[in-house]
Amino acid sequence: MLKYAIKHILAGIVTVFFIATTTFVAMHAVPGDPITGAKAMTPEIRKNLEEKYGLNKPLHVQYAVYMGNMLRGDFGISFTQHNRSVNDIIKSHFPISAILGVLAVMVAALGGILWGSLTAIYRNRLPDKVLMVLVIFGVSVPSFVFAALSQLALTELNKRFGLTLLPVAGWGEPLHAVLPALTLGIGTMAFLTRLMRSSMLEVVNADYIRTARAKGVPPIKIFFSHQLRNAILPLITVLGPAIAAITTGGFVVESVFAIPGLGRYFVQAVQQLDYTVIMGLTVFYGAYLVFMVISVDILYGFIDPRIKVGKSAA
């Protein structure tokens, strides 16, 4: 198991290295000037800024400095937010995005397990057909569309009832997280529902299920102790990509709901062509997502011993 974990960690380090390199190359290939913007400046001021940020050095020197700073955990200073480092932006705003992401993952996972189990139990009947139509709708529509529609619907409900059922936007109170977490988790919930349904239908005809029925085990015990327990394993394998989908989807959702999370600052950095913030947040998000995928892989290795057997056999 240790060899399995070390192999995944090394692969993750290589992945983060390529993410950092690709981000550096892409940002320097984008046309535009990160220090001029719309403001006029004298040649002396421009020269001082170029010297400060190392923009007057050859590209390979800039890359070496960038990688060296990144290895030390220093992502640089923002071009547009005066006297504020990228590390400070991450420290201040990532916890907000993390809270929203955790809540969205919980909504997606619990909803996917519940609705997937119901569709499998009522296969080819009305509940199954209705839920699968909703699943297709959830997979097809982007999260920011759900965010806008939910805001419009909630605004009308608040007006009709003459009170605030839920806040439409903002952050600070627990109720502020309800609507963003629901809209952010809908797409992943729909995907997990489909996966759970397929897994449940595959497990229901397994030999150990038929044996349990032949022994007279109560159906409710068969469902929770055998069907659900084994059908949920494939969901664990996709938790890493699911977290990635929710995290990247949160960029726009945070902007729609005026949530001061890290995704909102990333969108602003792209709009303002803030090179250091874009590169720093891209590498940070990439490392975070790689870490989550590796953690899920290692966790699955502990849950399912066949993973270790398969790796050792290979």
Contents of the next structure:
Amino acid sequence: MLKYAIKHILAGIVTVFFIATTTFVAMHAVPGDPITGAKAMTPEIRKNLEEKYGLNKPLHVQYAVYMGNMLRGDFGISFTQHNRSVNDIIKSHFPISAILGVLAVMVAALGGILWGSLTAIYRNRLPDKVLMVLVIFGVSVPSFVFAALSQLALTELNKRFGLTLLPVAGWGEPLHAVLPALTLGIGTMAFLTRLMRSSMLEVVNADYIRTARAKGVPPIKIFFSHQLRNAILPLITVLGPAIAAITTGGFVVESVFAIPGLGRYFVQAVQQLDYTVIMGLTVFYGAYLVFMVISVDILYGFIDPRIKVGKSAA
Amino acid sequence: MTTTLLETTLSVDTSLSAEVFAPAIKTVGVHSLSRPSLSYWQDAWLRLGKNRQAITSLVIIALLAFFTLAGPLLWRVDPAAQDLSQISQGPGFGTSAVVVSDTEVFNPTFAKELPQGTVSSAMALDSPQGLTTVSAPSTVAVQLKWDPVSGATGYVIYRKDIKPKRASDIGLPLAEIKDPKQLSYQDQLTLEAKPYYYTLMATLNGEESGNMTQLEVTPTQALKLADALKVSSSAQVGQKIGLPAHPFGTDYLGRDLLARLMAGARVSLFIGFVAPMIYIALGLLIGGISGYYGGRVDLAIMRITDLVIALPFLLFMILFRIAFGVGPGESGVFPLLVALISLSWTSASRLTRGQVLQLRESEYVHAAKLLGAKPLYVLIRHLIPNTMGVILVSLTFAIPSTIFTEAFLSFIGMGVVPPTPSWGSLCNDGIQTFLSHPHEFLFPAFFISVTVLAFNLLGDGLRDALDPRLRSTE
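Go ahead and give the structure of the form predicted together with the partner chain, now that the form predicted on its own is out.
Below is the whole assembly, all chains and molecules, this chain first.
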């Protein structure tokens, strides 16, 4: 078990290193450099700035400095926001994105399990057909369309009732999170519903279910302790990529709902070509996502008995 | 009981005669096929034909192809032509407009004398009387005039675009007039042919009195002569002329949305088709090499694949897109293609490798080799056709996901560059005015959703038809 975890953690470290290196190379391949075109400047100012940011040093030295800073957890200072460090941006805006992300993942996972089980139980009957049509829509409609449509619908509702049923945009109160979390989670929820349905259908007619039924176990107990428990396993394997999808989906949803999260900052930095923020946030997001995927993998190792059995062989 | 099974068998052998070994009489026609034999692809096509969803999707995709390829030939409107007299028009056919003179200069009416009297505070100012429009209000200009209020040092005008619910609901300030003698105002601020609610208040030294007068004005659709001459060369002032029709409305610069959707479809579908074809071909090549050679080459390729797969996709799409850069005058399609290809070949490569490894060891390939088939024949006759099904299915699923990615990136401004329309960038333009003019967002969003939906359903159908083993449990 320990070996399994260590193997995954090592692979994760290599991946994060690769992400940081690719980011460095990519950002240095950008035509021009961050200082050019910032403002009218004399060669002296330019020279001083280059010195300040270390841009006059050879590339491998810059790379070493960059990696050293990354290891110490220092992502540098924003180019466009006055005197603001990337760490500061992460510290103040990441928690918002994280809360939204966790809520969206919960919506997606719980919704996926619930709807997936329902469709499998009502297989080929009306609820199944209706839900599967909705699922196809959920997979096909981009999250920003859901976000905008829900905003429009809610604005109309609020107008109709003459009071704020749910806030349409902004952040701060718990109610603000309802709409963004739903729209952010809906695509992944549809995907998980599909997966849950097929994995549930495999389990529904398994021999051990028939045995349990023959023993006279009540259907509720069969559902919870036999069907659900076994059908959920494949869902956990895709939870890592699902978290990644929700995190990057947050870029758009946060912008549409005017939520001051890290995703919105990232999009702004990208639009303003704020180099240090782009580099810092890419590496940060990359490391975060790799961490999530590894956590899910290790969690899966703990939950799935088949991996424990195979540990001596591994 | 002493006779063993062997002995029994041997004893039977002795009774065999030569006739037993004579060739049997051929009975022609008994085992002939009652139906024509079907090839793999014919069978797949038949099965796809039975899938109503897949056929509907195919029809939708055919319509989209028609819309994209033949559309611009039938609807000859320049997607980049701006018409600032028709900004954010809703969808509809053939509106008409009255031509008004563009040389006419609005002369504000000034009172010669002001009513005598002073007031102690702004609160004491009366509400203005006689608020009316001067000439017929049109979308070119709404001209207001009113009677002077005694003691006022100026006036403020507010305008609201939707029907106010309360009296205090007066909208946004339009103008502040500091000359008490000026008793008229001309509003030329993006007028549309719909009701506007003007509110006028007198002010005392910049301080507003609470006593207001409201006026509802519905401008008629009008066009300045100079603009009208562009539409019809015989336009005259006072004449009513038909405006160019915009069945899907116009955007915030008065560009025809239908033409833009067609042009955007070309960009979105081009990226959606070309990128998956290239990266799946690349994956096929890399995965094929990996699976065919095996050993160290395989190991090295698979490690690289693992690393590329581990990169967070959208994050690196954005990063690569910035790194490749977009020069002036470029559309940004090429960098997007390069970024998509360099990040997306991995899944096709893994799939092909797995297929090749599996098929190489399959019984029918062994059988073919045993019967003396040459490697090239095995490759062409068995390996490639049997991978094609899986590859075709993954291509069908790669198209919608690429369209999705393009839309996402263009929506955050990291896709194609502004003058080039794509469905994603049209959505990005449309969301800015979404609450007031939803059609600008809804049409491109609808096209993205329908296209992705159609390809997803077709993919499902193809998977069921081509590969019964992968068939979703239904």
